[in-house]
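A lone chain, given as structure tokens: the form predicted on its own.
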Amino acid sequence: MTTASVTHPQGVAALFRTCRVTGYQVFTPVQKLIVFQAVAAVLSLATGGTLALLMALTRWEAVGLLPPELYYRFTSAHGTVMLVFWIVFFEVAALLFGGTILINHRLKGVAVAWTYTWMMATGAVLTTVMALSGHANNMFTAYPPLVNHPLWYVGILLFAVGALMACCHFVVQLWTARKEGVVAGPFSLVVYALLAAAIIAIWTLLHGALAYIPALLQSLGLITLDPAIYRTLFWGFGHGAQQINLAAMVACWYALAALTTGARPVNEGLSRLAFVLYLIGINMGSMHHLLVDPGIGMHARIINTSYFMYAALLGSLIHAFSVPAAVETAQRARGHVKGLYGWLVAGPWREPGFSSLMISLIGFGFIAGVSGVLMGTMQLNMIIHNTLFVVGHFHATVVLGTTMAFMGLSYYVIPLVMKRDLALLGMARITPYVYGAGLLTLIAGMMLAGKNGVSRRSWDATYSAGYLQVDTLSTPIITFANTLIGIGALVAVTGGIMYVLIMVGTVFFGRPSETPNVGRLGVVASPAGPVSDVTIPEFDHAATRAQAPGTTVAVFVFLGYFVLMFAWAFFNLSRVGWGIG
């Protein structure tokens, strides 16, 4: 990205100040837009967190903590309160800090960004009352003829409006910025990324209001919805809105390897090409929760969860090299030279920022990604379809992946933007492990619960209860993954609450200091922005020998279990008795 010298007018300029540790230019307006989505998100986070912890329990035959009814409440309220409201603050307070902070710019209309600010606050708030008191127990999809209370619909359709309005207000900035000559070249790569995730978030939440509006009007009893139509328009907004995640995570990717150790992207037209492909095949996998519904042709079937979803694939494939291979350059360049992985072995695995990049990197590549495309496949679907399996998928993806990401760039934002220190600075080196165990002990036990049959909705995993004994259900294997679910959750909710407290205790009792302390940069402060602090050669693409060598043997061993774990997932199928003689 090039900025370039802008003369802001008198009154404007008066509202800048320059980062001493990056020397970004910040609009000082923006701080606290940026500061109250972030806080939203925290607490958002916390809330859906507790509510896992107890949800959880529940499922650990050993405690079997709560209620039927009050499992089905929680779970409701956890779903939306997680895969909304946490991210989409998040996201939204990301594309706040992109569009001024990123590209030194003032924020245009902070009137209106104070709008959608507060519609988003009011419409999580009162969607959470609704769930939490009972009047919207149909779970996160509910699909017709569940309804849920009125003011549920009201609540999420309000927050959604004021996301979109968030969405376009970005997009706005970013033109007004190349038509006043803020921006004299192409936007960086992570503003990149940003308006691939805007772009892409405008179509989901489209999506959104044409499934909620008509739920809405049958709630009130003045329509009957097709339930048909609001599965396909719905899942245009759930699983859509995964993929926002998805292009916002790999953004903090980019901005974490740079950070941390002054990387930089070692091809970024193709890493810009690889978000292009994102907006041409990503929400278009959607179709995969649709497989078994007999009203979707099998030729849209395959078509959305072959070719469009692996043109999906391909960009992720690309950002699986581009990361990690941006990193070892840089750290080749600091002179840890030594074997394949020395430059690994010798990172900033102490700073939080740096573990959380690793961790969510290697966690979504390896268990996320690779399932996800399993779950794609038409005919693996069926094995797993509906089982504990698909949520341990979504937890890969949607915390170990895009929570522990933005927990990682959080460390650096919110002490830069509020001018304070990082607060419990030890305890912050130790969360992204505490909280990456935690969440790899519950998704192992959630896939393999699932591969094992248990349901993914029902409050008992064994139907020990049910009126139908089903012996195949109260196994050894099926109660160990049940105690690593609830163990696994315990340690996750653990390492949940130290992030809380770290952000809480930034963002109110952080010592002021024009040069926050939030561990050790990658970079150094510069009139453009952030810039490495060590010289990195250019990459030569045109070498005979691999310049990432350890990347490249990676790439080569992820895509090795990519084929294994296709071929046993068809083995599996080749084993399941459909009972037809």
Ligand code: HEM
The other form holds:
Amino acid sequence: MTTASVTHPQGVAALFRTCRVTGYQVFTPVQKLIVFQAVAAVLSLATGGTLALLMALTRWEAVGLLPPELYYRFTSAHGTVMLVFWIVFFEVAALLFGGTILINHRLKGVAVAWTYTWMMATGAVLTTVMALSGHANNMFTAYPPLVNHPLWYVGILLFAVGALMACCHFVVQLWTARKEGVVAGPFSLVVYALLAAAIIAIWTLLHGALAYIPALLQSLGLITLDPAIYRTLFWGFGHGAQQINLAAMVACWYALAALTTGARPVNEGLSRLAFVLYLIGINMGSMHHLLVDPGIGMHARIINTSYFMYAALLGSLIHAFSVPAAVETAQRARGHVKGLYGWLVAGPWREPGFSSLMISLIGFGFIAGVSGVLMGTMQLNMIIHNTLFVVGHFHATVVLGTTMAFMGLSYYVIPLVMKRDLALLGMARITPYVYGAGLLTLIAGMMLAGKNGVSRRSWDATYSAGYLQVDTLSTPIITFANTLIGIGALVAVTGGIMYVLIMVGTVFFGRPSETPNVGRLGVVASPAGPVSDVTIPEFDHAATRAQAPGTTVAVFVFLGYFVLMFAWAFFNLSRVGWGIG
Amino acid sequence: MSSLTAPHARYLSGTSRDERLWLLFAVAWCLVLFFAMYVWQAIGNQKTPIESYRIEPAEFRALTQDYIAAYRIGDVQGIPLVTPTEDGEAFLAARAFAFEPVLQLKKGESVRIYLSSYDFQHGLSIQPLNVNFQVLPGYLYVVNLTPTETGEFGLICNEYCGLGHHTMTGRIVVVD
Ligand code: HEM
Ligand SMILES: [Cu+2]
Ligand SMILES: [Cu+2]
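Having seen the form predicted on its own, can you show the form predicted in complex with the named molecule?
Complete assembly follows, chain above in first position.
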């Protein structure tokens, strides 16, 4: 075991403090950077959430809030502000955190970090202003020949270059830590996961430049883009970005499992292999978005959409075992050994980190992951493409999964980095449930609507202003689905507001403390970082008894459900009746 | 030790029995998912259309207008009602903000639909079947359809194509 008896260079040592809760050596100049990025993230989330509420209340016919132009304007802005700004600001905060505090390292190039931080902030503000002022109503995808205002692209590009610099900076940090002997052995699993995310991010952001620079030129009237080529380039970026979110989310899962239950990976090697599998799929998956497009051959579609035989899915299936198994073994070591699931029942459900982890894990697996694989199956895509089902799917991935996990981690990182108590701890205990319940309702509504033919990105689910009427879109079930969307949004946005209040409260009004109160932890401080406060036995690789029986049963139940859903989806496809080909 | 601290220098320690079992099933399932697409494409009744060509929007427009003029049998609320050609071919055009023409197909008879756009990207969504295709200007997508029931089927555009997007509709009529 590597003990971090780190000796920092002369003059730098004074800039470190030791975190009394985790034991990490915290390079103090990085604190402000992390908090800046996190606050920018939370502000983006608040902006996007406000828009989300207005949009959902428009989709709910009984309210019908916005006129069409504003609906499209806000949908465009919501997509950008949430998927790009909230997520990436948070990820960069996590990279700054992982590249310094998690490895007891100093930040080399603080000025560089501030430079890209300001680039990102400026880009985000510029793009958001352009979007909200009605200069970018054509969605964040802005498929040619439609274009957004040139300055919208300038903002996105500025932001993306900043983010790219941040990712490279993280890689350099790990490299110098290794070279200077700050980290002698392997990196911790969480840092390894962040490295996977950063590598995917570098690749993806370069792809983004390939799409957005020509798009900027087109918006200036200098070139004309081919729609199919643009879509291919764009989704090389857009889908790759989702792989970053996936890797970053799983990094949060392992971190949250460790913080709240003291869990340690049951199999370091296998978990790492799973991240390597994400890297193998790095350039794939992008054709999920092009499965019913003209211009692509069959083998290209099938191989790309499946990440070449589902390499990335295999990675996720490994985590689907490893994360709960880690929690299970930790909980059993704590004496919660009753039955198959006594350990789960006895989990620290009042700790926001644990409830966030579990909601994110279960929601991602059962809803987001399975629906994603179904939609990404070439033929099945025909019965969901561009329907609201897709929107339901990605609110399960990137909101119920990633956003929930990010929120979960921030309940710890922000107080510890700022040395302040988590504000409104009582409210934080219920926030994940409120947000999760709202999202589940929202997602159910979206999926139900989409399955019944409701289009995404549409102001009117019934197309009643169309020249020819489409009666089958005015049914009670669609009205019901739209109502679920409205009610789900109200509840989810309430949860979102609670989260924003907690974060803003902590940053500006949290009680200063050397040992910030973040609720009950499953770890204690050590020079190497937080370690479990109980002794967790290693997996006995020779044993013939199940080492994590509850998890083993659960993953097979999950697989059974997955198989059923797959069969059901093909049954639905066959029920279309018409021959298609 | 935890996920947040460095592991032993040697962490490749092999796998336990439950992990091996799970990995075996996981790999098998990944392979099933992968080959299912090839199998369905070979024997399924609803295959993903693959055949497509490049075509200039202006040329597509001209071909569609010629086709409409030659095979028009009537009107539906002022929009031409058109049957497929003798060879079972038809053109379906998307434009801001309507699909044209209204196609009249025969139940049980296969038709080869040439799908493209005059202007922006659109989405062809056939309701209530909920079958969906992307429509790109500059590309001709060949979609073979064999209707199995008679009636009127609504078309809506489900790719954002401008402020009139939610008014973009069309129709396919299937007769005996
Ligand atoms: C309170 C939470 C949220 C609610 C109620 C909500 C609601 C909605 C609604 C109603 C739409 C428009 C559907 C359409 O007409 O196509 C939408 C689109 C979208 N949302 Fe959310 N959302 C929420 C949170 C988020 C978050 C946190 C993210 C990202 C991390 C996100 C990412 C997106 C994206 C990318 C789109 C697609 C925009 C487009 O079609 O271009 N949403 N959301
Ligand atoms: Cu359209
Ligand atoms: Cu449209």
